[in-house]
Partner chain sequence: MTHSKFRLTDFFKYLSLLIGVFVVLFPPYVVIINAFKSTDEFNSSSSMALPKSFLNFDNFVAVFQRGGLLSGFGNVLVIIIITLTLNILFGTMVAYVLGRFSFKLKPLVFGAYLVATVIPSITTQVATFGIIKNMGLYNTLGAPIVLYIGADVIQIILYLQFIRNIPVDLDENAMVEGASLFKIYRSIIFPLLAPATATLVILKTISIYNDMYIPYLYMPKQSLGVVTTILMRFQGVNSGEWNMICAAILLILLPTVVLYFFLQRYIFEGVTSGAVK
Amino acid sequence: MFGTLSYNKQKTIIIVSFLLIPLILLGTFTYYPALKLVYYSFTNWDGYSPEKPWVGLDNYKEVFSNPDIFKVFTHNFAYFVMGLIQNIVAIYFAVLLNSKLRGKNAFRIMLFLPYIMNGVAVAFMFGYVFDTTNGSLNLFLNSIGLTGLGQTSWLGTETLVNYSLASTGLWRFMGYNMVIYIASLQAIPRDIYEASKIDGASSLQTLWRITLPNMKTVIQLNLFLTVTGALEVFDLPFVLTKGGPAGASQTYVQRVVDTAFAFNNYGLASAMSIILLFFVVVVLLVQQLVLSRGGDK
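This sequence as a structure, only the one chain, the form predicted alone:
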């Protein structure tokens, strides 16, 4: 069969054959559901009825006019703050473990291990850590004499619960960010560091003038993942607090899930999902605008 075809046609057939299955899977499980999501956002579908009444923009009006829906975005702020701290700590360890430090590979593995753990398992583990009565955190605080803090309900106090949950994410994902930053550091030519040393640059000047500028693209990527991750948090508050106390730890994604599966309002939940996607795109554009300033001209 292929013997009668020209080389270019054979090449085209092979390329199309290799791409066909991935494209079918991508269209079936990504683009088709996304289009259906957009369609459902304009309906009042309850999730099981064959009828899907068309309501136009009513779902979007409900989202923007209901303050209780947008209020949950304030709960995600703690994850954003902890995400920034997470990146700073990751850069610190990346620079430290990229140097000539004895046993650095062992430290890299230790810091990366939390990332490969199951998210639900991590949540249950930190449930014991934050336990008010027998939690390891309060027991440690009491043992060093901080008895006032040692009685704190970390998951039961409205002003602390989101930061407690976000700190769990910092512990879990910091190693992942660190590995990415180490890879970025290893891509920087050593000649630049040798030249800066000859010119008498201090370690701080080298970090600020050479290391960080050369890591700019990777930092930009990690910051984008941090912001989108902060907007899309679900597993930790769902497992540990169920959105409590009094809804203080409910995130936007939790609100979407509850709207769909607890209240059977798939139309409104779809509209909320589209709005979340819109916010992610806006964040990406703003980040690109801010970080591109001062770049290559």
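Right, and the form predicted in complex with its partner chain of this protein, after the form predicted alone?
Since only the chain itself is given, any partners or molecules it might have are not part of what comes next.
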């Protein structure tokens, strides 16, 4: 029956019927909540009562005037630092594994392995590694003679805890970045390298003048993901330290989740979410600007 319709009619029917449910899903679970969030951010809704009293910009004022809330962002800074290191290490290994080397496939497989591992299991695994008295990291440090370091409480020291947690993130996601960098390296035409070799370029010059510029777009994409990832950290500290000791490892998103679900302050939590969303968009825009300035692509 459907087949007897003209192809133009069929086309309309297919377009509408094939897109209907997917677009409803996209709207319901992405755009509608985002709009709802904007609305909630102007109320002091507690999450369950039927009325949602309008308070205007009060929540935003609260976020910006309460130093306690913004201070949490400094905890996210550790994830940003580790994210940068992660990208540098990933580029290093990618360049290495793209050169002539024995067993590079095996190395690639091993270094990517953490990425597919269950995040909660990884968190507890590191909980054990970092354990002060029973932990294998301290035991290992002692065994190689670093006894001074071997007493450290990696997750119990306020100045250290975020870096310890963030290094877990580095461990888990370095391989992912590496694989993406390898793919972008393989897309660089080989003859550019041959030409530079004939011109007598050193390997460092080749890296600086040919390899890195050609990876620019992918590096930028990964840096965007690093920055936004650092802003959005949630699961590691949530699972491993519950934000402790004394709130030192609480991240911004964790704070948002607590504000909403533990303290029933949906309005304030929504405003905090919108501000985070705003930062993510700013990062993206700044990057687009820099990208088009640098502009050969």
